[in-house]
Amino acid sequence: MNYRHIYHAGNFADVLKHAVLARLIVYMAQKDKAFRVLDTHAGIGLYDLSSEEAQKTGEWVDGIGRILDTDIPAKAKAILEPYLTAVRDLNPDGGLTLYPGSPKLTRMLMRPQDRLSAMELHPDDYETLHRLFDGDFQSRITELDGWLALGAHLPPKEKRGIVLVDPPFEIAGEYERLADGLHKAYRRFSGGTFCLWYPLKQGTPIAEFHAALQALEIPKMLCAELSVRSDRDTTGLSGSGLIIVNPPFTLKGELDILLPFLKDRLKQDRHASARAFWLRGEEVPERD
């Protein structure tokens, strides 16, 4: 339980997934049923860029430090627009110096009617992400393992919900048990949009992993997956990916637009890539 999000926030992996986490709670938000967003592993929830943590590694600066306030496609724009809002709103000033993770991203997009649950394990974090909710009858943050939430909390009393599961990916065997929650939590919740994160980089399992999920036979599962840079010289993060169930209709197209954006703003060499491709559901492709 080493992890900590601070020294990798605002990087080209936050930027894909709360870029697509924004469009699902625009999405959810367009009926006027209130819904619930189940964070499973929070983090503290608000970055600071300028702290010594993220200085150090300074990810950000090639993430969304290439996005906010650049010329941007009109269409790209369209898309990003509800996530770099938030992001400006949180730097009234000017500049970047403050971050939101998938949290505050979230409960800076609620409604009045609508709620957030967010768990987070590591006691100092959770702590620090409880302080930035005190109060906020609208949030209710919990000292938990994510992977319990998706049992106990679930499904939600509204009917209706977003479940973003983002693991720090720290131990062997996240993959299947990232597959295995998915089966459990759709078993519990099977009318839900769920977005799972998962790392790219040398030698990570996906072949295996996406086949694990499409044996789940989940009748819609959106794949999204951005690369940087080449995994050949590097054992770090070379890119990440997100798999979304039961998604809105509108998202395979929004991200046939956007992925090529981003991988083109991002890309760290010439071997960056980026494809959304449906795992199940619509045009699935066949298998090697």
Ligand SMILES: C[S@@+](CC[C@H](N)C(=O)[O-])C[C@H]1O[C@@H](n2cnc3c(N)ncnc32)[C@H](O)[C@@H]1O
Given for the second form:
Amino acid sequence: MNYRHIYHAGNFADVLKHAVLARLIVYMAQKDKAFRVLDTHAGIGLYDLSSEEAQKTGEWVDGIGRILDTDIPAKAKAILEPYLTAVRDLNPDGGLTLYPGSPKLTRMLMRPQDRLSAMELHPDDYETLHRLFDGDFQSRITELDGWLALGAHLPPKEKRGIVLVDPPFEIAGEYERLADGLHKAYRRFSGGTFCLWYPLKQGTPIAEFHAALQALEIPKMLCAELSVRSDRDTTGLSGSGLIIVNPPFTLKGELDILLPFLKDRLKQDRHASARAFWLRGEEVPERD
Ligand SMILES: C[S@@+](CC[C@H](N)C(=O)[O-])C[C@H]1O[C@@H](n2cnc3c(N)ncnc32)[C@H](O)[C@@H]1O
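Coords for the form predicted together with this ligand, given the form predicted on its own:
Entire complex below, previous chain first.
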């Protein structure tokens, strides 16, 4: 396990992932009933962008650095508000030093009745995350293989919730593992909202991955992808995608506003692109 998220925190992929995660949580919180967020690959929760590691790559500069405290068109601004408010709240003196990872962002948006279960397998990152949530009775941090949690921790006792699966993609076969993991998890918690993250770069088997997901016959599955540059440059990510199962009925419309804005603001060359589409299901408004 070599991957450390501190080198990537706040980059363009985090912006899309965390903006969407915030939308999912805000939507869940519209009903009084408690929900749980299961974060299977949680990272350290809070990132110091002034640290040597974050400064070394500077990826956040072309991510959250291009968004926070800038002019944003009104509709996109409203969609980004919960996410950007959390980032601002972590930096009360202005500027941008601290950035929330998924468990911290989740925790900031939860209400007293809601719960977080977060898994992190890297021993040092687990220690850091565990310390961050020390004494917080609403959060349970576990040093556990997140893939196992998809079986062992579902369904949550609240029977409502969001499952974020955000693996590091440092070993071969992660796309298959993600599709298999969703298959297993959905059978246990078919009413849950799932959010899966995956990288886009040259040679990634996206068509096969989408086909594997479609074969699962899960009725409602939305896909959001953002590429900030051509994938010809083989160093690092050129884009990332999210699969959202059982999305709020509002999400597709929000993505149709958010993605063009993010593409325009985060693009690194003229090959930037973005799309939101249903892998399965239709745009039929529904209530949970
Ligand atoms: C992409 S990062 C997570 C970022 C985080 N979800 C966020 O958005 O802030 C992936 C994390 O998964 C951890 N990890 C890798 N394999 C794991 C596994 N099998 N189970 C749980 N965590 C794992 C890595 O140590 C790393 O911290």
